[in-house]
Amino acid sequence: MKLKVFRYHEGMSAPHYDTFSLEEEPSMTVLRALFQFQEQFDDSLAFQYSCRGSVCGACAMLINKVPRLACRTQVASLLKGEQQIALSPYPALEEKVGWDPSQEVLVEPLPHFPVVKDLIVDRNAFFKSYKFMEPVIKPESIPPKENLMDPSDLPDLELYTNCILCAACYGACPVDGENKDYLGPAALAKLYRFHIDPRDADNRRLEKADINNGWWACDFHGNCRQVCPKGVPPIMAIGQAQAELMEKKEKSEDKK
């Protein structure tokens, strides 16, 4: 098999791609292929990783034109065409790169972020939106012991607590590609997660993103849900938040 990798460093006139033949190993992941590339051909190849177990989200990158975690993406299944995902178009998908999906694995940096070097991107904008949401529980008072909740509330809450902040959804979102001020799917899903948490006493969570670049900027392409490695559905949270805000505004108008 061959690995085709995006290369860039500061001072380079333009990015290019390096392609090398690698020895495929049993259950080889894209992350392992990158290590082999680095060990055998070019130790200057730069990429991010940490846990190697689909928990930290650090190794999210564009693999065969789909944002994925390199540590959980199997090379063999990619070459067999078993991991194809149909996404709404965005610029990174439309960039023409000559590669044979049956023989090569194409690895590029996560879209919509400035490239620092090779596959490493600057995610500051992503985490700025996340921090803007104030992602901490704000209880009405400090509980004497555990902050308990009804187990029946867990299923809805766990839909969103599973987010590992890998930014795959941000990289796949066409709106993020066009509007750099859009808060993004992950931040909005996380905000909704605190809104529905029965332990949280901040009743104005939804209003925090009731702005042009918040809930209302989403065009409902659905790419965010498709690429999330943990199955988090930001599009569902955004739709429900919009519905709640509209209902609240209608009731306010009726009282006038």
Contents of the next structure:
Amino acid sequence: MKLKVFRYHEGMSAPHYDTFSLEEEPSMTVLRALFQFQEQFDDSLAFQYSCRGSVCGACAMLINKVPRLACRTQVASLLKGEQQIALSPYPALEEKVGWDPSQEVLVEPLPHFPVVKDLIVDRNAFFKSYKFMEPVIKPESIPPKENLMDPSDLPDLELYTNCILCAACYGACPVDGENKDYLGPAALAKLYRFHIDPRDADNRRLEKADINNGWWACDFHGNCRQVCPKGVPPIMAIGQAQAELMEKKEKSEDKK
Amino acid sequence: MESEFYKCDVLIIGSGGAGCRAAIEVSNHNLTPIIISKGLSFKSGCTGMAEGGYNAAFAYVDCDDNTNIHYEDTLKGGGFINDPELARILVEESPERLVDLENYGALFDRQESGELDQRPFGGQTFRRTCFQGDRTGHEMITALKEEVIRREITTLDEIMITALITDEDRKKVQGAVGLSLKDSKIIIFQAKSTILATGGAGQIYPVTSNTVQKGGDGFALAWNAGADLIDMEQVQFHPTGMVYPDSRKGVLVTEAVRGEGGILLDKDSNRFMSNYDPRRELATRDVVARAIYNEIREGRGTENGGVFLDVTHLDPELIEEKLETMILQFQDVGVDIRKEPMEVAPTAHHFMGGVKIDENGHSSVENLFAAGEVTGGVHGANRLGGNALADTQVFGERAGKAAAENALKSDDELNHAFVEKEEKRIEDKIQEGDIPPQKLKKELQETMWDNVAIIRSEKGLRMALRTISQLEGQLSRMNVPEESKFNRYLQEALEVENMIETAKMVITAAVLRQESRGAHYREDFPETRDDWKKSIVLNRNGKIGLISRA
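Since we've got the form predicted on its own here, give me the form predicted in complex with its partner chain too.
Below: every chain and molecule of the assembly, starting with the one above.
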């Protein structure tokens, strides 16, 4: 079993790939494989991670042409072809280097972001979209004690609050690849989360993304939902937001 | 090396729960905070990893609960060496701080009545732990981050703070010097108040639940600035960390698993906890961790060096609802926890000890504040599950407020000579040598695990001290090539010094405490002694202080 890793640093004319033979370990994750690469092959390899337990989202990268977290992706099951996800195609998924999926795990930086060094990308564009959505709760008034909440409201909200902002969906979205100004799946899902929060009083949340590069730019490829390590379905949020906005518009036209 | 300069009212080192909460308070005073983190903002702290919950005596589930009982549980759990005043503040203010979190947008689980739900946790008389499934910390850090965004607070990430700037007399802190990991630039922060919110030092052990950034930087920064540190021997090992795969070793399996009814079994399926404590799986963490350690040591552990944690007798629906993260976490390694038991072993989890603070998070050095895990005193010798998240909010708020008030009356000063010296120290790390910094880290972690972990003895502690002195002697031989972008060698060379400093503090205090109390267990002194109902205070000036707790 081998690890084929994308390498790039400032001053290089073009990126290249390093191939490294992995020493087998039980239940080895790609993150562990990257540690082994550092320990035994080249300790200057750069990548980001923090928690090792798929909570922080720092280690999102393109693994076997699917954006995912290195800390929860198993090397052995990749080689067995078990974790392959059929994504709607986009340019970053085209093969830039030959690799043998039965022998090698291919690790590349998350697409749609500028590469800083090796597997580290600059995710600023992603966080800019997130901030554009005003991801802050706007209640009618601050209650003296905590709010009472109907527990049956929680599951729908949790579907979206689970997002860990790893940007895997952004790297998997064909529209983000073509249109740098598209707000992207995570930011839109976040906006929807505030829209459905019963404590939130801003009833014009959806209008924030009622723009060309917002809800309406989505092509419904569904890659976002497939790659999300936390099972968040941005595509559902986008579909529902579009339907609600259309209904709202129809109603206001009826009134005229 | 190039350098950059920032000036602010309050510099906050760390973007976890305590750092964010402090920043919000500073912004409430219309002052400028800057939040710095070594990893990515909001992602490199441990708050986001916390699963189980937040203790607040609302008495929504068990109506007989109140803050007095929470206080008593906290002191009892802490082996009665907690700073009583800090513990009192923790229990009294934690409910209000939870409401703040809700107002920032955090979600907590509800009962049918619409009131907050509360679960049982180890060492607590009543069900008191508020939660959001098993991702309470994620919910908290998300809400805090969003509040920080609302207030347009500056956050700078991938910067390692290497020293706190002190005046010539080493009496006051004036800001900090940092290294930008992205491009190796040196950054100087001038600040009227500085708050350490750097978390603990799980990474001085090879098996830890902590994020990779937690190597005790804050302890070393405070120590070098001349601040007092307290209870440094008290390191909590969480009883249940993952055993395999290697890259997940130590990753937390939440106490909520036991809170919801999970049981511990040896390799032959015997439920062993009743041999150790009548509270069985819900005894305090120190007791459960030692029990598991003992089972493994006496040969009743699994092949992989753990014991079984079993929830298969629980309703699968309850598991899916309350322990969803655990289902996924084990699914990743091919285990369906609804059908088969998990394998777990103790993991370095929390530093009860740290910077000695007063009730406003003020350290013993002027202009220097601290909040969260980097401080000591709140939890005494052992922390109750659910008290750490509360700690970050209660003392984050207090430190933020006090640091802001301090900034209003303190002067703008900068000891340029200090800054130049620190810049030179960093630059001088770049040299050809024959020892990779990574190797020193590994050796330190191994010796800490073998000698300064769950069961300690004078002999082992002295051995660890010798090994660490040897490692210290090798620091001048580290190999650190020049490289501007993400120079891992340089980062690790700076980190290993902090780890050594922290390890020495832990060992020094562990040698002194010739008894067993809380998380500190001495094989050669297994009894708890009344005359040791006191805290050990360390300072780089060499003086060792003792504070008696009534």
